[in-house]
Amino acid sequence: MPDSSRSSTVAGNAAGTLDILVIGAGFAGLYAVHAARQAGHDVLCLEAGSGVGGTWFFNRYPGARCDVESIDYSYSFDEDLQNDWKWSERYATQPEILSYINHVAERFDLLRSIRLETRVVAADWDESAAVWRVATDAGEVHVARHVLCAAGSLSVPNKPPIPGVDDFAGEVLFTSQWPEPAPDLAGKRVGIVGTGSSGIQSIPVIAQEAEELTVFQRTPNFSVPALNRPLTEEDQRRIREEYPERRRKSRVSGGGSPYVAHPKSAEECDPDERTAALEKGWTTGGVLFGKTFPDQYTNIVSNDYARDFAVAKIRAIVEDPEVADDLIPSDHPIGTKRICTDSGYYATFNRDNVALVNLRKDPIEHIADWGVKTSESSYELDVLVFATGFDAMTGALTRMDIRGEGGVLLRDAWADGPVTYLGYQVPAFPNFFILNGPGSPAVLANMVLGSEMQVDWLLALIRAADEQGADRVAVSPDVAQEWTTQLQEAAEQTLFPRANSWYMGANIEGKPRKFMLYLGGLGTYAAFCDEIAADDYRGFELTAASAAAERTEQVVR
């Protein structure tokens, strides 16, 4: 049985009912615990892992690093925290990010409201009592008026449906569940399946340790060098001076950072200006290259200029032209799959101990106990690594048995793709709120600032409901469908649907193909949410449970 001392807040509520239950203790969940306590709520957080950190707790693979600058990818809610913590590098590694998250949890005494090693398996809405009954894998049931689900956009690993995937007799590793202590790969024949972000970050590191590394690539991705560097004392001084203005710009920006695109479309620039802008974007490092021009995701001409520039950079690095051909994506506009951020990825394929297998030319037939059999070759391996991504955006929610009004199951409600209002709420699921969910900016913006914004907004909504004597907050199907339709129509005006990306659910067999994110940017989204709040939370139904029960009874009659 989990240690009950970790959830003293439960005992603090005489009725045994929590005000707020938080699912997940990553960046969003931790801030939700802190902000809810500051607002005077009884709150408990349930976390499946043995430590806090969410994505950054589980993703310990070699080379794991954030693709947002560390000074931006950090909490802004406490000025002393912001000024006291010193990031060592421009792009922080997983160990440093996890150290920061643990520091925050200890600094604000959050662990007393968190129960670790406790996985939520089910949640049921009790209409008559207007509460959620949340069940864990330990057989416990927690009762809460409101649920804030911070289970993560990228938290459910995708195990590819390859024939024989469970037959390999050697060591099997997933980048998303890397063991601790780290496995010793020295002198071993290693195969890695997948060249998304985790593959691209881990491949250069594994190549330096393994005797042989075989990379099995189904879909190539664009990656831009991180151009990482240590932060000097002068950097630290400047950062603290610039923080207030940097945060202000970040909150009103599209991506949650102060980066500003070139003022002209690529088409409007003469060749020298265009090349200079692209070079600046490339040397800015990482994912920001995708935002070199303001119309890069809506104008294929601008996108092609950026793509051609990136292709030339890749060819200048990779010595074998045929290998370069295999590494260069040809099936999507650049950035419509998230641009990866690397440290020496392309140069790794110049090493004598690294081989690339293009699975589009030579597909995997099956995995055997000795290794991987493709249509043309056999690869004997000691270690097999799966860098095959996640069931993104919806997987963490649909794997739980979440039942709303009338017993409707969330995974059934989303059988044709997720439907939400503002990304926060699903029809028929009152008082159940999603953080960084489908229908919000989520992974398209700085997740830390986005989480702060969403938590603050939802707590204000809950406060408004309490002040009105409403114990039920819900949205109608029409309102949610209208929001979801608007998102789809906006996406169709961009280049994003041209890519079979996890933004579209395309990496999961059988998953509906719909663009799942809000494309307007964090600043625009926050402003729109504020407009909704100022208009008495337009689109939300704030009612008493008794009125809802009476409505349900009338429908039954």
Ligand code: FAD
Given for the second form:
Amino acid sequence: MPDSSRSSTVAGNAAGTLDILVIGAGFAGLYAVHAARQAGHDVLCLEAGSGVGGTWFFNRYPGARCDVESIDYSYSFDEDLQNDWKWSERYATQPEILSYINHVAERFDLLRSIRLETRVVAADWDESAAVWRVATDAGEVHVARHVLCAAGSLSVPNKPPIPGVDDFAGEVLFTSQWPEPAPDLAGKRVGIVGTGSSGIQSIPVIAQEAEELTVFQRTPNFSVPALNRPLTEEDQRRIREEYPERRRKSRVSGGGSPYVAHPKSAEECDPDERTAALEKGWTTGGVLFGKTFPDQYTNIVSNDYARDFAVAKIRAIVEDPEVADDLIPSDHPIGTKRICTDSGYYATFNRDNVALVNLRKDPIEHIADWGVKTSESSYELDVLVFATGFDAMTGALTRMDIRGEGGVLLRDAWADGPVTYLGYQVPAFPNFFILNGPGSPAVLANMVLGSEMQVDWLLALIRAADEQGADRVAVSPDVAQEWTTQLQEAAEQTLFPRANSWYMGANIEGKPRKFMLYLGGLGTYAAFCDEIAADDYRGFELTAASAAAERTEQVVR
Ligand code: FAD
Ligand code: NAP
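The structure above corresponds to the form predicted alone; please provide the structure of the form predicted together with this ligand.
Complete assembly follows, chain above in first position.
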């Protein structure tokens, strides 16, 4: 962890002043590099990893796939790219997504603007010059007029503070930092802690390879079968034909894909219509089941219909009724934690080599060199896997020493929870823009489309500032507080705050509990951002900071 008491400012100079410095080379950062270059900007991207791809570079665990269909979860900015790339399956595997990202980086010659294995450790706003001085772990300083921070919503792994967590003598693996080459699990006794999306995707695959698999589950999650399948030549033809309309629908949708909810609330449907709608939602697959009814997240009655349907499906698959009981969530309305998307998760618990440990009944006491000790049993293990999630939404930002006006640290400014305007900007941090940040739809919608939308919008804002001769773009505390309060109030009208989810910061000890996302959907958000832009970027201050500072200096001299 960086030292938050650091008081020095970033010193030193680089070769020249960049127009834009991008932090992170995942889907968002890569598009930012491309689009900024297309707009004529001098741009450099700094990426901590040894390759591009962000999420898809690091999360190489067995079974890792997207949970938004690949034909939607891919860039839309270039029609030739869209038509040339053929996804082999409905939900691509991590290796296929990473090879797509590498293809994009090569095709658009992005690597020449990216510095790999370079972590940003600090960034200081220099008010007099209206630039950011950005320091790296290599001791370099880059100077840039604007920073686009694409450091990721789910890029800082959560290492759980379980007593003895560092004592295990066998192999320790994190799904979010899975090594390459992949470890050989054959013949091994494997334990896995965590049953969120990463655990639920990896458990069926690890179970097939390991001698024994023990699943340590603290809280069960709902999971819906992905119904993944290969895409045929006929699919490929149809996809190309439908792409323009599919993308158009996706951009105006809530979730960034072209699906729409059943036109009626579950309560308004008669039993047959309701069951048919639920069956359709279920067989559409994965997270889309969470969008079966339009009021599923605001009306507990509607939500309970969906929940009961999912519970019946779990019971029909899991042979041991006690194991089924343990696998059924009872602490949150369905979908208020991201619904997981699986391939054979529940059936895995029918295997002889798989055991479920319900940590609510039998908690972990400590981890020892030989394995896991719970209050009732001891589990000797060769490999211990942590699928324990991330310090989501704010973690990557608060780990950097980002200092704005008056030397204020971003993590101090966010001590009571993140405050932003539209997810893009924080008061006192001029010219520092966040992609997929708290206060935006981010992880609640297809993040590739969301990233494209945000990058295009921010580059238009920077262009507008340049055209006006403004070298300082900022937001006031009032505007940001108003946006953040509105998001909170909107969340309180829904079922989301009932879950101890990472959307609420609830998975990290000591993190303020605030709902961190814009719930109105991607299409509504994009339309609102366009309205702001059309109204002369209402809420943003576009001013000439350096000109003002120079004038002051001349007067003093
Ligand atoms: P990331 O991909 O997280 O990239 C951020 C980059 O910033 C990383 O490469 C990181 O190394 C770098 N970085 C961070 N801090 C620094 C620093 N200080 N200095 C330099 N570099 C830094 N979303 C969906 O919409 N659909 C899905 O199907 C889906 N599946 C997912 C599966 C998994 C396993 C996970 C973990 C997430 C998934 N998500 C999904 C969310 C996913 O994170 C986004 O879709 C998307 O990949 C995020 O792109 P990004 O560029 O915003 O961030
Ligand atoms: P997650 O949803 O936060 O799940 C973490 C799991 O670890 C939870 O089951 C949690 O239990 C458990 N855990 C954490 N600390 C623990 C402790 N001290 N003791 C025992 N258990 C502990 O993380 P994730 O599975 O990595 O998923 C995060 C997000 O990434 C997803 O919601 C999704 O947005 C994205 N993702 C998507 C996919 C996909 O399908 N494409 C795959 C992976 C990830 P508690 O609930 O009790 O805290």
